[in-house]
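The chain below stands alone and is given as structure tokens, in the form predicted alone.
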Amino acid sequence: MLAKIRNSLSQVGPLIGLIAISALFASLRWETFVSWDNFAIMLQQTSVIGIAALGMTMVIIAGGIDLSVGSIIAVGTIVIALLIQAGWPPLAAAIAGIGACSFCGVLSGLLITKLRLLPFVVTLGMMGALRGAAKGLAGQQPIYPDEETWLNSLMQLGEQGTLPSGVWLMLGFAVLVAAVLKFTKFGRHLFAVGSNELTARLCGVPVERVKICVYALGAAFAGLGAVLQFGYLTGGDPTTAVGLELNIIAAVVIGGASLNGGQGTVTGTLVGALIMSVVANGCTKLGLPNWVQEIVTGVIIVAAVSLDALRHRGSKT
């Protein structure tokens, strides 16, 4: 009877985070938090964080974590403004940026399987690795290719009513992935890796094979990030995306996924992502300077962490 309990509280707990965070800063800004621009303005502003959380909630929920996303989607970026700047067509580009990015993810994934080696550790060292080989591919500086094309309206706000691009790529991925974990013998697979890996080689899981996947999919999501990324800065920069592997990390700890593997939703993952969008503006909106949005953040997701380190020691109980 607790543990249902504490499952359903922790399914539910984002959600009544997310409504009393934005119901404090209603209060407190009504004028300028509750308006549909706002509303906008925090959809746009999740949706790279969001996007890339997708891919972070399955590498999570498979026992993972990955601390290269930030960089990777640096070098996705970068990879884009280089074709387009090269003359190739603005899809083409965009997918090859994506599958620049998704290799990044099945080199991690096979230094993870074939040597053994931390996720922690591998991701750490392809996080400084590929921050590097964004700036070398660079030169150093941003790229702005001279032709605007339509991947630079994915993140432009429109008229009022209307939502950018971004958020609805975001959305409908969002619903795929969430597709694939409940109704596909993959998503099985990552939820049996999770939770016990060694039960899940003995019931016949192709345990490495779900790893190498699973850090590949991770980085493709980043890629799609990288293209909206790309929008927002209408071109490519090596710089960009520093930390922000760890909100997207957050952003998923905080829907309540847990960092020991097995447990993860869609719906949480986003719903941790417009947490942090919400805390973020509205503290804006309040006049609070950066570090005290920062101070926040870090309180929510030590207070993620320690819920889902109490959860866990109750089952066990």
Second form
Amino acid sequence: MLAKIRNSLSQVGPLIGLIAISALFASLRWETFVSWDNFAIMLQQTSVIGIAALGMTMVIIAGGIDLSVGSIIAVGTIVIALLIQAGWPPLAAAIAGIGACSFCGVLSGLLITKLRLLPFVVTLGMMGALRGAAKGLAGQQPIYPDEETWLNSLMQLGEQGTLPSGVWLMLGFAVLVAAVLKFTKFGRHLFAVGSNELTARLCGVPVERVKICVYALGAAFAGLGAVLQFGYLTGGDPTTAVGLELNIIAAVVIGGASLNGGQGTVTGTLVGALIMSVVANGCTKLGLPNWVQEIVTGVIIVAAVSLDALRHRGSKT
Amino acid sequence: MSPLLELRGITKHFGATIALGGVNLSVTPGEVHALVGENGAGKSTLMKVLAGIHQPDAGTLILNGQAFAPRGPSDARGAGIMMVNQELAIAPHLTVSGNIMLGAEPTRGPFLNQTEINQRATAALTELGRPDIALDKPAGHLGIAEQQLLEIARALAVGCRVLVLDEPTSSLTAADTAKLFTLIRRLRDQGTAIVYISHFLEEVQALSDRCTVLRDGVTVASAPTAELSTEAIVNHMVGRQVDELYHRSSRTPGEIVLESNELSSPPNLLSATLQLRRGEVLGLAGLIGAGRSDLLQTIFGLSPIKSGDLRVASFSGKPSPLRAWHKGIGYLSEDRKTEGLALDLSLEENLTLPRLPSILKPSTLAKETGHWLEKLGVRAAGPTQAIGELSGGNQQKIAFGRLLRNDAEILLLDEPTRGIDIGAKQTLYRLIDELAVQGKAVLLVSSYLPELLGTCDRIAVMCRGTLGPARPVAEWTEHSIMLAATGATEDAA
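Next, report the structure of the form predicted in complex with the partner chain; the form predicted alone has already been given.
Expanding to the full complex; the earlier chain stays at the top.
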């Protein structure tokens, strides 16, 4: 019973944080902060990070990390832009973009499992290599296809009471990932590999296959993020999403996942992503300079992790 | 002689749980004082109180005639109370001398005084009778027995009056255990007070001068070891008469279900030829590192086969853990904590991992887990509790339950009763017997000879990677097994 309460507390902890931070900004700037438009903007700004963080949640639960997702998003936007310019239909271009991103993930997964390299090092290398590849593909220039497609409207803010389709996409996939984690054998295997790889192997879990799949999936979700980013930019940009992988990882960690693996939830991750958007938005509304925002975000990351550590220590004795 | 260290009426609560309910312990210089009790009896809590990690709620510690209240591990170390734990605290990349003087490095100005470090490390090693260990060797290159020796040397180097050894022999070979005993006697004769915690009552009998038994956080007996029989100690530990620890019903072996022919998986497994039949328990004896665990892992597909044949029922081919579970082979790892179980995951997740449907139904899995918890007599809050929170015995029941849930026909058990209390042992012995009677085949690795002799139908001894012939248990004695394990007889070669 006690364990149950503690467990649910760990789930709602980040949510309480989100509510507290929102309440703080609401009380300081009621007029500008609390409005449907602002609500929609914050969700819009969460969606690229949020959707990529869904994939990262699975990678981190399986005990891995992927530092290359920022570069993968850049590659994705370039591939989509090039294909649309070549006259592909938008849906096909988007799917091909996601496919290209997944391929990058498979490559990382193969290097990590077959050569037994550390994920941190492999994906650090991939981060640099893919950034270069994006620039090479694009000829070092942003690419804005002449043709206007429906992809460009994915992130558009509509009338009051509506949300951009990108936000709905993020929420829909969140439900899907949550279901995969809770109700499928694959989801259970992710937790097992992340919690204790030796045990997973002993129990007949195909550890290598699970790992390759999870890096491919993580990259595929980054690819979805690339589709949204393409919509947001209305084009491809090889220098977009630099450093975004750190925000994505931060969202997952604030949401209660452990970098040691075996732990993490979809709701936590989404709340983590929202916290960062709310802080950014609220600080802007308060007229605080960018550097204050950065400090606040940094403090929140450390605070979230230390609260988690304290809770764990409390439960051990 | 007056006691060097005395504990009087120590109590300690954690929330509503009473970990210690009044412990008395008195240790005099120059004695080996054995501390025994089932898992959960309070030994580790007591040692943490002694080490200053926990502060007692009531009771007093008296060191050298003065009240002593360590507020932290450094207080206890400063007073000369040193611990050597079951899990060794060795920094594998540091050198031997670096490890011995770790945390107490003499300095000259801002620099390490390497000369003094080496001198004091040498002195400590000499005192232990092992001046031959090279000071500049990385500690990670030493064997486990020598690493343990380093920890003891570390205790000596910083001035040790009370040395606490927690299960020091659990991963040592018989030869290393004998060496350790010589060393402990040597320290005792030099006047060190030694607290010796062990599950192995033969060791307690052989080594200790006094013996204190804890049960449910209370001291239930304390007497010179010579006045306590093993049986009396066990009765004190469990608080009831232990009638029959081992079970061996009459069984009739059936057809051969597992056969290997000169199976090898270097470097540890060189050649194993065996036949395992339904309805029998085949014991594998041998020293640690002789290749027994490697044999089980090779059969299970965790280690690659280099040469030789392996046939399971009518099937042969390259094994893998996934195929092994499907073919009805179950494996219980000797190392519950690092390999056998995912400690952060729940009982349910650990139990059901080898066989899951593609789409999970949480209520079904929870109900199924509940059924096994009841059947195995696991004491836990429920299927969703993290398995790391359970006692060793209950953890082992879940690890074993994994094989039962999969309805394994062939059970590969590696040290199934290591580090668990007598109650849980009894449950496991009864289960193994039941399974054999039902016609399952059991391959049992154990370093504990009474266990092998008490539960197996046949025993084969492994020596330096080669498995000797299996013989009926009646033809073996502890003595002949040890001879074969050390390669002293012809047929073990």
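In this text, rigid core is short for the largest set of C-alphas that superpose within 1.5 Å between two forms. Only a predicted model underlies this, so the values are computations on that prediction, with no experimental measurement involved. Positions refer to the first chain, counted from 1.
- With the core superposed, L18 shows a C-alpha displacement below 2 Å between these two forms.
- In this overlay on the rigid core, V305 has a C-alpha that sits 2 Å or more away from its partner position between these two forms.
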